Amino acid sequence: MSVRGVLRLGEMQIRVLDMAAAKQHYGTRMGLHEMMTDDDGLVYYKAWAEQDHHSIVLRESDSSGLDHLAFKVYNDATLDELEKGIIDFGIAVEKIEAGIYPKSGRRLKFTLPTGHEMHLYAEKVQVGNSMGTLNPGVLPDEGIVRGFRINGLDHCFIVGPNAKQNLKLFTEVFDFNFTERVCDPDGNELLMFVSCSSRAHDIAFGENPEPGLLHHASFRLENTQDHVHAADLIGKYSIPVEMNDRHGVTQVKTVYYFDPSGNRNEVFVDGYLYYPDSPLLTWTIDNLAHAAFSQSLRVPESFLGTYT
């Protein structure tokens, strides 16, 4: 597939109740790469396969949640091309200077329809994942990929009113693919997944009368080995766990926990390639254990009732 326009999603900023527990979590035990920490702070970390300086920011706070979400797009230019249609959707777009965001070239920051902060950015400085680019062999130094085995940033799924609207910006200006839902029994979408790349989904989004909030941030992982290691370490930690299981929604296999401030993770594996070609594949609500967790089939309290 050609990937033009917007990337993938490239950076969450997320709120912790404590530092100290938030690095362990994230960086010892999940075993994402701590870059920096700035003036403010805020703490940097990066998955060893990303190329890009960061794509976790964590900020302490009072309260735990999603500061913004950043997606990557392919040039500068595509940059100007969005804020028109951005601005025509009827959003206002603040634009950011190169630098203000570390490691950052310019942005666009503006307000989804949901109430969470997003930004475009086009550049990042890359820092590569210790195999070089030329002659780069398929393994990275020893002790580069570490605890969990994560490979990278992958998606983030977010809720908040008018949720419809954020599916509306997505698929319209974005050009974003609607891959999967999830519908009441009147046909009424209640949760939408869409991609703009081979992926089953970048971003999902689920109705909620209060905005801004966050339901995961999701890692991807290599293979079905790292799977069961990451789990086994969660084990380990005393990770709180909210499901180990399979979803039938992108066919993935997952693994739900929380970090230490209470925000959810995911790690997964597996999952279908998409192509724009690909049929928009529907669920109904009163099959949502088949569509959520098709091992178990059994749908936590939490898992729609729970959020940052």
Second form
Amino acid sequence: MSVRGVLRLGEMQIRVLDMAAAKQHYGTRMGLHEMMTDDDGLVYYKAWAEQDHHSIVLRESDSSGLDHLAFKVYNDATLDELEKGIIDFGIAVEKIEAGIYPKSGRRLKFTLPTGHEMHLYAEKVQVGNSMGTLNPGVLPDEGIVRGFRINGLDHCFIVGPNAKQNLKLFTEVFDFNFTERVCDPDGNELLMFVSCSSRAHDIAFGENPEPGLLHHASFRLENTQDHVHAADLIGKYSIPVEMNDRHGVTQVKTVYYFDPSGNRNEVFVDGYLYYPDSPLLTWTIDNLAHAAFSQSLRVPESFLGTYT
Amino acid sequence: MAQMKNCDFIIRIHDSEKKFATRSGTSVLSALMPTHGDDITAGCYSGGCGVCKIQVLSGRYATGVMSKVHVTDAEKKDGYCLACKTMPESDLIIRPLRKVPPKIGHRFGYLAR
Ligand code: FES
Ligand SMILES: [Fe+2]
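Output the structure of the form predicted together with the partner chain; the preceding block shows the form predicted on its own.
Then the entire complex follows, led off by the chain already shown.
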């Protein structure tokens, strides 16, 4: 398909309680590449296959959670169009000059109806995936693909009040497709999944009384063997696991685990190919076991009850 | 040869007959979780989500890094802590705060399987 608007989830800035422990988790264990530390002590990471300078930013704080999420858009003109759309939707937009966020072009900064800080940007310094662009080959050098063998930041799941307003903003202004939903017995959406790509979700929203909370940050793996390998490393290093299963929703094979500050992470593989003419899929909450964890049919109480 | 001990410390639940034998180096949450899941819930095991909050009523213990959103400095002085980040250094009496989220089935109006 042609993607010429919002491209992908390009950045998440995550608060961590202990930077040394977080660096061991995201860098050494997960195998993300540490790109730089800025003057304020924030640490920047990329997955090996990503072209842009960074996708994960860690900030040490006395609480865990999400500082902001940011989507990359196609070009600067897209930012102008979207700015107008966001303002017309009734949300105030702050314009951030290029360079304020390191390695980044200008940004639009605003608050989602669920209380999360979101940015849009069109430019970020591209450092490449180590293979170059002229006769790049197919495999990077030894040691570049490492740890959990993560290819890239993929999506996130955020919760807060007015989740349906997020859905409206993303589908009507950002031109995302509404792909799947989990509904209560009256047909109200509780969990909503939207896509701007050929995957079943690029972000998901959950209804929750408290605003601004992170359910999880998710990373894409290449294949099932890498998924098994990641789960083996998670066990080897005693990283707390919530579930190793498959989601009915989006059909991805998943492992949910926690970083040392309690932020939920996911690595996944699979999932079906989504096109804009794919039908909206609906799951009813009485079928939550199949929707959430379709192999064990077990939903841990923590899964839809604890956030950071 | 040193005698193998069955346990190092006993954790008692306030206002309850329940007690748990545990070893040094095991968090209060890990000691309780296998058999005490009705009164305490595990989430992140990492001091971030707050679901395992307890108050220690007596005994000595050490705590790791905990999110201040869930345990403020003032609360910490009163013995509040997150069970996943609490390491006993003596026998303990604790009070789980039952900050357990309502069962998913109840929250969403159906009975969990
Ligand atoms: S289980 Fe999350 S803070 Fe203890
Ligand atoms: Fe996910």
